[in-house]
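Take a look at this one chain, the form predicted alone, written out in C-alpha cells.
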Amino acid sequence: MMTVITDNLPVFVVIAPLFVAFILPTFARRLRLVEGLVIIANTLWIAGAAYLASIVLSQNGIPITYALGGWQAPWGIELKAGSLGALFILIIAGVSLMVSFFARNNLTEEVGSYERVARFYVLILLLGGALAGMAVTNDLFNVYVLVEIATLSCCGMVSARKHARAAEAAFTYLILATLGSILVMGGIGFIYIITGHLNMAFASQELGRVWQNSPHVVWMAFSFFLVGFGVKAAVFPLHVWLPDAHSTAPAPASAILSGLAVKGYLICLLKILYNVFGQTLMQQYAVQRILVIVGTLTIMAGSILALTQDELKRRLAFSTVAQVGYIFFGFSLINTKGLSGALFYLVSHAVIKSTLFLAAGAMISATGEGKISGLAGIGRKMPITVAAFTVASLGLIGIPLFSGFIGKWYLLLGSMEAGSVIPAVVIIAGSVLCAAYLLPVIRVAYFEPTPEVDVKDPGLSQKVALIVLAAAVVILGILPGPFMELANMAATELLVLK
C-alpha cells in the first residue's frame, strides 16, 4: 500500500485539492460543512507533502517521476517531484492551511452570501492545485495550462469583494496576465519549432545540439519568457496591476496572491532557465545581466513606491513588488548559495507576506479604517495582531533570529561567490528601505495615543492562523532545517542540469 502510495504521491498532491474543488459547490448552501471540508483538504494536503518532502530528503534530492496515462516522456506529460517541488508544494499547503484557518467565520462581510463564500474557497483550491502542478510539471505546455489556471482563480479572488474597486482591480490584472500568457505561450511555441520536444528535459537536450542554428529564436524566446512571466510576478515596470489587485481583494485572497500565486510563476520561470536553457545559454545570451537590472529596479523601485503609501494594503502590496527583486538576484548569481538563498527566500517570503496581510486585514476590519495614520494605538487593542504583523516585519526586513535573514545571508554569499557587488549593494539598501517603510507602522500602532474605540484581536481561529504563521517565520529563522536543506539540494539540482 505505501508503494502505491509513495508511487503516485506527485500526482495526488496535485489533484486533491482540485477534487475538493470539484465537489464543493455541491455543500455551497452549507457555508460550515464547506468551511470544515476545506481545513480537511488542506491538512491532508500538507500531510501529502510532509511526506513527499521526507522521501525527497530520504533519497538526498532524487526526484520521484510519474508519467500520467502510463504515457512515458516524450510522447506523455510527466510530473517529476523533486527536492525543489517538494519545498514548494510544502510551503503552498501550509499557508493555504494558515489562511483556511483565518477565513474560518469570517469571509461573508467581504465577500458576501454562502454561495460566494463556497465559490471563493474553490478558488482558493483550484489556485493551490494550480501551483502544485507548476512545481512538479516537466512539461512545457503543461505549465502554459497550470499558469492559466492560475490567472483566472486569482482574478476571481480579486473580483470576490463586494467593491467597485474589485471589479476593476480584476480587469486590469486579467487584461495585463492575458497578455503575460501570450509572450510565455510564444516562448514556448519557439522552443517547440527548433526542438520538436515539450517535454523540458527531452527539449534541453535538443536545444543544447541545435541552438547555433538559430541563435535569434532561441533570444526571441528568452525574451518573450522574461517579460510573460515578468509581468505575471509583477517586476518593475510591469508590476502595475499588482498595487490595486492585491490591495482591494479580501484579505485571505491578498495573503495567498502575495505569498503563493507570485511565486508559482517565478518557479516556473526559474525551471525553464535552467531546466531547458540551461546555465550555459544563460551566460552565452547574458541573461543573469537582465535578471541583475530587473532585479535592482524592482527592489529600488518598490521600497520607494511603499515609503509613499499611506494606506496599509497598498504598502504591503508594493512591498511585494520590491521582494520579487531579491528572488531574481538569486536566480542571476548561478551558483549554489545564490540559488538556495533565493529559494529559502521565497519560502520565506511566502510566510511573512501571508502573515503581514492577514493582520492587516484583520486591522482594518476592526477598525474600519484602511490608513497607516488611523491605526494609531492599536497595538494595546489588538496585541495579538500586531505582534504578528510586528514578527513578520521584523523578518521581511532581515533581522538576524528571523526568516527573511537567513534568505539575504545565502543571497549575500552568493553575491561574493559571483563576484558581483551590486546585488550585494542592492540587498542592503533595500533591507533599509523595508524598515523605512515597515517600522513606521509599528510605531504607530504601539505608541501613538490609543483611540476611545471598542477594538480587540479577531476570532480564535484567525488568533490561531496568525500566532502559527508568526511562530513558523521565528522557527524558520532560527532552525531553517530540511527547508534549508531542500533549497540546497534543489539549488545543486538545477546546477548539475546542462
Partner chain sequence: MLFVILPVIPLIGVLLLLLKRNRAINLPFVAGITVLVLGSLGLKSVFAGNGLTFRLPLPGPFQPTFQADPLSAILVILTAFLFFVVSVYTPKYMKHEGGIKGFEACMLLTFSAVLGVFTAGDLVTMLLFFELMTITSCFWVIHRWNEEAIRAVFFYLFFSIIGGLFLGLGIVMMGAATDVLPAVGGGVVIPSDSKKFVLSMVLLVAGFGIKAGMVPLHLWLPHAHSAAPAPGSALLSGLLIKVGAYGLIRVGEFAGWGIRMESELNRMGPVLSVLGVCTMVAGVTAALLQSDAKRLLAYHSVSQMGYIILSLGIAVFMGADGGLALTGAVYHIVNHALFKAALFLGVGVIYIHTNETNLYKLGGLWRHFPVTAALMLPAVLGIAGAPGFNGYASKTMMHHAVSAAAKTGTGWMLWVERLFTMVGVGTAASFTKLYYLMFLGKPAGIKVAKNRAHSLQIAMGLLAVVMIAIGVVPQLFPDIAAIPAVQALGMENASNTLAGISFWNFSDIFSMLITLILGMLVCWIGLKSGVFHRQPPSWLTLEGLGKLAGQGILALSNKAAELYGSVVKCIRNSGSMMIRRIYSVLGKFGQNRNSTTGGVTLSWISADTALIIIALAFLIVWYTLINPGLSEQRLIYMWIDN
Contents of the next structure:
Amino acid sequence: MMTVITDNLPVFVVIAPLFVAFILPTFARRLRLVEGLVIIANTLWIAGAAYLASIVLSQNGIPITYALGGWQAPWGIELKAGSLGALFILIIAGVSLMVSFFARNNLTEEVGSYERVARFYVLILLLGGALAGMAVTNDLFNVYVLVEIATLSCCGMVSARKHARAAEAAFTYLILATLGSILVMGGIGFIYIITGHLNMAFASQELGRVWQNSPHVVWMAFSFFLVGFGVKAAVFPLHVWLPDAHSTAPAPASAILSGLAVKGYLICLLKILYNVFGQTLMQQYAVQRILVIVGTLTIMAGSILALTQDELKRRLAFSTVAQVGYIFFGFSLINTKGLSGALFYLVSHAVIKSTLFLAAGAMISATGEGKISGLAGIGRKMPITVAAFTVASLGLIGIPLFSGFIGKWYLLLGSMEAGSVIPAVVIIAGSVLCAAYLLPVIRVAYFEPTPEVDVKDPGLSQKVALIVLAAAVVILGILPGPFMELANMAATELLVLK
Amino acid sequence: MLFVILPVIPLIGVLLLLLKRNRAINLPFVAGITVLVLGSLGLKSVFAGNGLTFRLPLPGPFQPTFQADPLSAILVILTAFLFFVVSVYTPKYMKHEGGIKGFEACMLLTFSAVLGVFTAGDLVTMLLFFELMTITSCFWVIHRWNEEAIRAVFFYLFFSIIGGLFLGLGIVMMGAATDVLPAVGGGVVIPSDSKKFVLSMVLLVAGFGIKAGMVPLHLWLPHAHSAAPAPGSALLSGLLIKVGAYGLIRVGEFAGWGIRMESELNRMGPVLSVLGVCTMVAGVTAALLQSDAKRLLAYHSVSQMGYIILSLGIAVFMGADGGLALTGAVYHIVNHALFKAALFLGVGVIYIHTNETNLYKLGGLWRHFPVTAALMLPAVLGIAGAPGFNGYASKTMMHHAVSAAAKTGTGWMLWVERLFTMVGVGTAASFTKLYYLMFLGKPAGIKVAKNRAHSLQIAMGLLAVVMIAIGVVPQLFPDIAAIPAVQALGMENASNTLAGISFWNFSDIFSMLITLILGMLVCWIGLKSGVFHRQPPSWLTLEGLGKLAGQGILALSNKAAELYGSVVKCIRNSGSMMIRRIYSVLGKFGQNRNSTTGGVTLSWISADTALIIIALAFLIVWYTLINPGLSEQRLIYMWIDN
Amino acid sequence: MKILLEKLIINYPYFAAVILFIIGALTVLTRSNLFKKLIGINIMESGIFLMFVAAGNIRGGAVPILEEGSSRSVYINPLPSALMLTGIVVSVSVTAFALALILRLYKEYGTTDARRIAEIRSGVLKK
Amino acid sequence: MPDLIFALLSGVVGSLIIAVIPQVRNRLRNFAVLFFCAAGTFFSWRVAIAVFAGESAEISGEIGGFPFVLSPDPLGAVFGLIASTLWLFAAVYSFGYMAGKNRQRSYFTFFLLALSATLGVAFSGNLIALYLFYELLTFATYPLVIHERSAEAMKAGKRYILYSLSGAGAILIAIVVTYSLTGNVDFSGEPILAGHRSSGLNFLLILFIIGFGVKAAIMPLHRWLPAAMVAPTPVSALLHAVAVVYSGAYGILRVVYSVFGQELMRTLSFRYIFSWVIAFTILAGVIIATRQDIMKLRLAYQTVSHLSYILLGAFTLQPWGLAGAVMHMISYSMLKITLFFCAGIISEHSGKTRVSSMGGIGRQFPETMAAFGVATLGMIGMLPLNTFWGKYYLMKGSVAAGMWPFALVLTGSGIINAVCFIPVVVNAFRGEKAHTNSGQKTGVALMLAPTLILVVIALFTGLWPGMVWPAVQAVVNWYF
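Let me have the form predicted in complex with the partner chain next, following on from the form predicted alone.
Next comes the full complex, and the chain you just saw is listed first.
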C-alpha cells in the first residue's frame, strides 16, 4: 500500500489538480461546492506534495522516478520527482491553497458570474497541474506541452476580467508567449536533431558526446531556449507583456501568475540548462555570462521601472520582473550556494509576491483606488492587510528575519564564490530600489492622514490567507530548515548530474 | 599639603555669596585676606628650599597634582594681595556700574582659578585652572554688555580658547616627546623625541604667549582690558596676564634654566628676546597714540609684558649667567602687577566720578581728586622707572641683563639694548601724557560727581605703600623671594650674578633720569605737534593686519564654501540628469511601447515581437561571432570542418 | 562554397523551415492586422513543425507502418511526426483562444488593427 | 544571562504595551515609558558592570540558518550604557516636549522600539546580529523622523531610509565577503580576518566603511543627517546625535578592531585615505555648521564633524586613540544631547529656530542658555568639560600613531567650533530682557531638568575622568 502511494506520488501531484480541473465545470452552478472542491483538492495536493518532499528529504535527495504508462525511459515519458520538484510542488500547492482561500466568496465581483468563477478555478488548477508537471517531468517535449498548457491558462486568467485592457493584455501575452513557445519548441527540435532523444538524461548523455560535431546547432538550441523561456519568464527586455498582464488580472490570478507561473518557466529553463546541456557546455558557451548580464539588467531595469509606476499593481508587477532577475542571475552561478540561493529565492519570492498581490488586491477592492496615493491612511482601517503587505515588503527588500534575506545571502555568497563582486552590488542596489518602491506604499498606508471613507479588512478567509502567507514569509526567514535543505539538495543534484 | 586648600577658599566664598541675602560682609575681601594670611604663613617654608607637592589620589587617568615652590609662593601671595586690594575697591566702584553680585562671584571664581594655576603641579591641572580662569574672567570683560564689551569678549574668548587649545596640543606633544608628562616645577626634561619636544615647546610658548599678550597674539588684550570695569581691568592686567608669564617660566623650566640649551632649542632664547622686544615696541607705540586712558594702560600692559618676555629670552640666551635676567623678570612681574593695578584703579576712580576715560576730555582733575592724584603718582613713576619707585628696581636689573647680553658680542643684542632704552623713553612719555592730561593741564569743563570714596583710596593707598616700600628697599624682594625662586628654578648661581648689582649707583640713576626727561620731552613734542592724534594707516598696525587676516580667512572660507556648494550642485545635477536619461530610456519598455525604425513605426505587439526577434538575433550573433567561450573555434572553420 | 551549396541542397527541408519561420516573423512584425499577426504565428509554428518532421525523415525510408512480409528495412522515424500532431493540436487551441480574444477586442474597439487599437488606447489613457 | 535579555526586551515589550494604551491616557503612558526606559537602563548597567568585571554574557542561537550571537564586550557595553542612560534623559525631556502634541502614541512606541534596536546593536556578538539590529534600528527610527508628517519630513524620511538601506546593503556585501573568506562572523576571540593578507581587503574595508559611514555621517554620505533634523527635537537629540549615528561609529570601531583587527589594519594602505577623509569631515562639517542659520542644522553639521572624531580615534590604531574614541563617545553624547535639548526648549517656548533671531534669548531662558554655553565649551574641548579628555586622548593617539597633523586638525576643529557657537551664546545674553509672555510654559521643568543634570554630570566627569575611566580601560584592554 505504502509503496503504491509512494511510487505513484510523482504522477499524483501532477494529476490531482488536473483531474479536479476537468470535473469542476460540471458543478459550475454551485459556487460553494466548487470552492469547497478546490480547497479540498488543494489540501490533498499539498498533503501529497509534503509527503513527497518528506520522502525526498529522507532519501537524501534521491529522486523518485515514474515511467508514464509503463514505458521505460528512452521511449516513454519519465517523471522524476527529485528535490527540485518536491520543493517547487510544495510551494505551488501551498500558494495555490492560500490563493484559493483568498478567492473564496471574493471572486464574483472581479470575474463575474458563477460560471466564470468556476472556469477561473479550472484555469488555476490547470496552471497548477502544468507547473507541477514542469517541475517533475524529465521529458523535453512534455515540457513544451506543459508550457503551452500553462501559457493558455495564464492567458485565460489574464482575460478573466471584463474590460478592454484585460483582453488587450491577454492578447499581447498570448502572442508573445506563443512566440516563446515556438522558440522553445525549436530549441527542443535542435536538441532532438542532435541527440535523437527527448528524455533529458539521455539527451544530456548523448549531447555530451556529440556536441562537438555540430556546435552551431547547440548554439541555436541555447539561444532559442534562452529567448523562449526569457519571454515567458519576463526577463528584461522581453518583459514587456508582464506588467499589463499581471496588473489587469484579478488579485488571486495576479498572485498566482507572479508568484508561480513565472517560476515554472524558470524551473524549466534551469532543468534544461543544467540537466540537458550541463555545466560543461554552459561554461563552454559562456552561457552564464549572458545570464549574469541579463539578470543584472533585469534587476536594475525592473526596479527602476517599478519606481516610476503610480499604480500599485503595476508597481508590483514590475517588481516581479526585477525579482526574476535575481533568480536568473542565480542560475548563472555554477555553484551550490548560488543555485540553492536562487532556488530559495524563487520559493520565498513565490510566497512574498503572492502575499503582496493578494494584499494589494484587498486594499484596492476596499478603497476602489488603484493608485498608491489613494491608499492614504488605510493602515489603521485594514490592519491585517497592511501588516501582511508590510511583512511581505520587508521580506522582498531582504531584511533579516524575513525570507528574502536568506535567498539574497546565498546569492551573494554564490557570487562571491564565482568571484564576481559587481553582481553583488547590483543585488544590493536592487534591494535598495525595492525599498524605494515598496516603502512609500507602506508609508502612505500608515503615516498619511486617515480618510473619512469606511474601509475594512476583507473577510475571514481572506484574512486567514493573508496571515498564513505573511507568517510563511517570517517562518521561512527564521526557520528555513527543510526548504533550504531541499534547495541545497536540488542545487547539488543539478551540479552533479553532469 | 595644606596649601591645596588655598584655591578652595574662594570657592567656599562663592557658595556663601550665592546663599547669602544681605550684603553685610564683603566676601572677596574675606577670602582675599584669608588666602593672604594663610598663604604667607603656609608657604613661608617654601623659600627655605623645601617644595611642597600634593597629589589628589583620584582613581583614573587624571590625578590633579599641586606643588608650591618659591615662584609659586611669590605669585600666590601676589595674587592674594591684589585680590585683597581690589576687593576693598570693588563694592564702592561696582555700585556705580551695577551687577555687583555677579562680579564678585566671578572675582572669587577667578581668584580660585588663578591660585590653581599658580599651585598646579602638572600641566593638565594647570590647563584646567587656566581654562577656568579664561571662562570666569570673561564675565568681567563682558560686564557692561555694550557693543564694545561684546566685541572685546569675542576677542578675549577666541584668543584664550585658541591659547587653551594650543596648550592642550602642546601637552599632548610633550607627553609624546617624553613618555611621561613632566611635572611642573620638576626641572629639566630629557626628551626621548626631541623634534616633538621642540614642537611642544613652540605650542606651549604660543599658548601662554597669547595669555601674556605676546606680539602678534596680543590683539585681544587692549580690547578686553579696557572694556572691563576698573577692578576687572586691574586684575586682568595686573594678574591674569602674569599667568602667561608664569607659564612661560614654567615652560622654560622644561628646557632648563641655567643651562645651555640643546641644539634644537638654542634658538629659543633669541626668538623669545625678539618677540619680547617686538611686544615692547608695539605696545608702547600703540600706547602713545591712544586717547583713552584704559586703552593706554592696556597697551602698556602689552609693552611691560614685552619686558618680561625679553628678560626670559635673555635668561635663556645667557644660560647659566641668566640669573639676573630671570630675577628681573620675576621682579618685574610683581612690580607690574602692583603699579598696573594701581593705575587701573586710579582711572576707575576718575571714571566713576566723571563717566569719562578719554584723556583729552579730562584735565586738571587734581583739584577734585587730590588724594587720587597723589596715590597715582607712585604708580606712574613706578612704571616709568623713576628711581625710588618699584619699577626702577626691576627695570634696572633687566637693563643690566640686556647690557650683559649685548656684551657677549652678538650684534643684534646691541639693537635690543637700544630699543630697550627707547621703549623706556616711550613709556615715560606716555605716562607723562596720561598724568598730565588727567590731573594737570587745563581743567576741562567736565562735570564731576561729588562723593567720598574712601575705600577706593584705601585700596590704592595699600598698593602705593607697597610700591614705595619696594622702591625704597629694592634689594629686599630679590633677597628674600626672587633669588630663592630663581635658584629653585635651576639658576644655581643666581645670587652670584646678582651680587654685582647695586641699585643705587650713579650711572643707573642717571640714565633713568635721562630717560624720564627724554620721555617728558617726547610727550611735550607729541602733544604740541599733535602726533598723538594721528592714527597710522590700518595696514601698518597689527590690529589692521589682524583684521585683514580675519577678513581674508572669512573670504577664503566663503570661497571654499561656494566651491563646495558648486561641486555638490554639479554632482547632484549630473546625477539627476543621468537618472532622467535612464528613466527616459527605460520608459520605452514601460506602458506605451513603440519605436520607429527606418520609416516603419512598430507599436504594441509588433514592437514586442521585434524585441524578441532582436534578442534572438543578438544571441545567435553573440554565439557565432563573439562568444568568448569558444574563442579557438571560429565560425568559418567550423562550417568547413562540418 | 561547393560544400556549402551541397549542404544546402541536402538539407533543403531545414532551409524551407527557416524561410517559413522568417516569413512568419515578418508577418507578425509588419502586419498590423491582428488576424494577420495570428496567421504569422501559425506560419512560424509550421516552420518549426517542418523542422521536426524533417528531422525524422530518413532518405529512402518507408512509412513506419509494419506490414507482414515487407522487405523494407529502413523506416522513417515516426516519433517527430507524432509529436507534431500534439504540436498542431496545441497550435490550434492557441489560435482558437487568440481568435476569441480578437473578437473581444473588436467588440471593444471596433477594429482589428493593432495600430488603431494602440492609438485609441493611448487616447483613452490621455483622457 | 537574564540581564541581557531583559535589557533588550524592555524596549520591545514597552513599545508593544504603549501601542495599546489609548491616546487619552497620557499620564499612564508616560509612566510606562519611563518605567521601561528605566528598566532598559538598569539592565544594561547591570550587563555593563558584569562585562567590565570580566564576566562574559552570551546568548547564541540560530536565525534563518545563521549563527546569531549576542555577547556584549566592553565596547558594546559602553555603547549600551551611553544609549540607555541617555534614553532615560530623553524620555523625561520628551514628556515635556510632547505634552499637548498629537501622535504621542506612535512617538513613544517607536521611541522605545528604537531603544531595543540600539541596545541590540550594542550587544551584538557577531556580524549577523549587528546587521539585523542595524536594519531594525533604521526601520524603528524612520517613523520618528517623519513624525511631523509634513512634506519636508516625508522627504527627509525618504532620504534617511534610502541612505541607511544603501549603507546596510554595502555592509551586507561586506559581511558576505568576510563570511566567504573566513566562514566566521563572530566578534569574540581573534579578529575575524586575522591572518589574511591581501590588498583586496582594502576594498572590503571600503565596503564596511561606506556601510557604517552612512550612519556615522562621513562626509560624502552625511546628507541625510541635516535633512533628518525635521524630527522632533528629542529625536534629533537622541537619535541623530547619539544612538543612530553612534551605531554607525560603533560599527566602524567594530570593523576596525573586531573584524580586521589592528594588526591587519596596519597593513592596509586605505586606512590613510580614510583618515584623511575623516579629517576632511571633521573640518568641513564644522565649517559648514558655521554657515547655517537654523540652529538644529548647525548642530547637525557639528554632529557630522564630531562623529568623525570617534572614527579618527579608531583609525589611529593606538591604545590612546581608542581610549580617546571611547571617551569622546561618552562625553560628546552628553553634551550634544544637551545642546539639542536647549535648542528644543528655545524653539518650543519662543518659537525661534534661527540663530540670527536668538539675540537676547538668554535673558528669557537663562538656565537653558547657560547650559548651552557650558556644552559649547565642551564642544570646543575646554577643560572643565569631559570632552577635553576625549580630545586629549585622541590627539595623544594620533601623535603616538605618527599622525600628528590630525592632532592639528582636532585643534583647528576646536577653534572653528568656538567660532560657530560662542557668538550664539554671547549674543543670547545681549540686550534687554525679552518679553516673557511665552504663553505655554508646560513641561519646561521636565525639559530643563534632564538638560541641567547632564551638564552637571559632564562637568563632574570632566573634573574627574576617572569616573568613566574603568569603561575606557576595559575597552582598551580588550583590544590591546
